[in-house]
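We begin with a single chain expressed as structure tokens, specifically the form predicted on its own.
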Amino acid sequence: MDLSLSTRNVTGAGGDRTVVEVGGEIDVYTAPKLREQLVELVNDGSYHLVVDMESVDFLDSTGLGVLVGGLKRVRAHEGSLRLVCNQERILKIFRITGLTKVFPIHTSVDEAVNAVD
């Protein structure tokens, strides 16, 4: 399966956010595409990101590494990276790895966009 990516800018109670909608599988083959997108956004000055993972079917350790790398990049600019996920099989990966303590995980894009840092 392939990876689909799209971005849009949204303003909410938390300020201006860039929403990255991700669909498909984030694995060793597709993760570089997501990494490139996150790096490009940060390089272009987008430091408050919301990664919408509602349409993600699979996530492996390479994908987790890309998300952690993205978080480090935005934090270097005093930014934030919030995740949107309500699929139990994906949430379980974040719980098992302890990354629920690292990433703010929301159940909807609206909730993530309106969260105040």
Given for the second form:
Amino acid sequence: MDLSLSTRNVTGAGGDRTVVEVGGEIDVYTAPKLREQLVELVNDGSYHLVVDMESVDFLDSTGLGVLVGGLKRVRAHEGSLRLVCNQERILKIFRITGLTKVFPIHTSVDEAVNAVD
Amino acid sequence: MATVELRFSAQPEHVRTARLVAAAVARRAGVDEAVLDEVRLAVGEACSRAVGLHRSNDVTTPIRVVLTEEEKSFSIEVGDEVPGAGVAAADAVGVPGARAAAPAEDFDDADGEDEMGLAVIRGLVDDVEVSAGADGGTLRMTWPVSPADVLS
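For comparison with the form predicted on its own, provide the form predicted in complex with its partner chain.
Up next: the whole complex, starting with the chain shown before.
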């Protein structure tokens, strides 16, 4: 299954947020598409991103690298990148690599959108 | 003798195929269903790493994946043909003396993304062996199987 991406803008408790809904497999082949999407959003001035990973079937270290890259980009603009994920097999990869300490991980889009630092 | 051997050109789009084949053979070999996700991820990481090494070193030969079913174990060997890369990997997964035994210039190709992939493999698989030679490196991962689960 290929990667699917869609974005929508919502207003949460802390202001405007862009939700990026990701589906399918994020691997060495598809990760560049996600990178392009995140770069494009930041270039267009969206600095508060919520990446919804509930429909992601597979994630590898290339995908993690892209998410870390996205986080660095939004932080350069004092922005934020929050993840939404409840899938144990995906969460496990974040734990193994210690990235649970780097990304705020939420259980719902609603929670992530309304989170305030 | 290998149960299934796969060779693919060093293109990112083929890594998914290697994952699917590895998971299918692992399932047949009797690897626990709960571990198949880990097999899929680990073989994907090993293949992504090999693809990256071949591409960044302009190596045009294919990546080799050897899946071997044994009585009590299932192993996957992913081989690249980049000299020295396996040494850096052995060092990264903590094989004692790997770095000391290798010439310093052999490490120049190891980059950060490579290390993240290896960190995932190390976190997922208990039994990882890395060997390096003048012809390239091999990453071998082994999982236990429950023979009773295999349908004859």
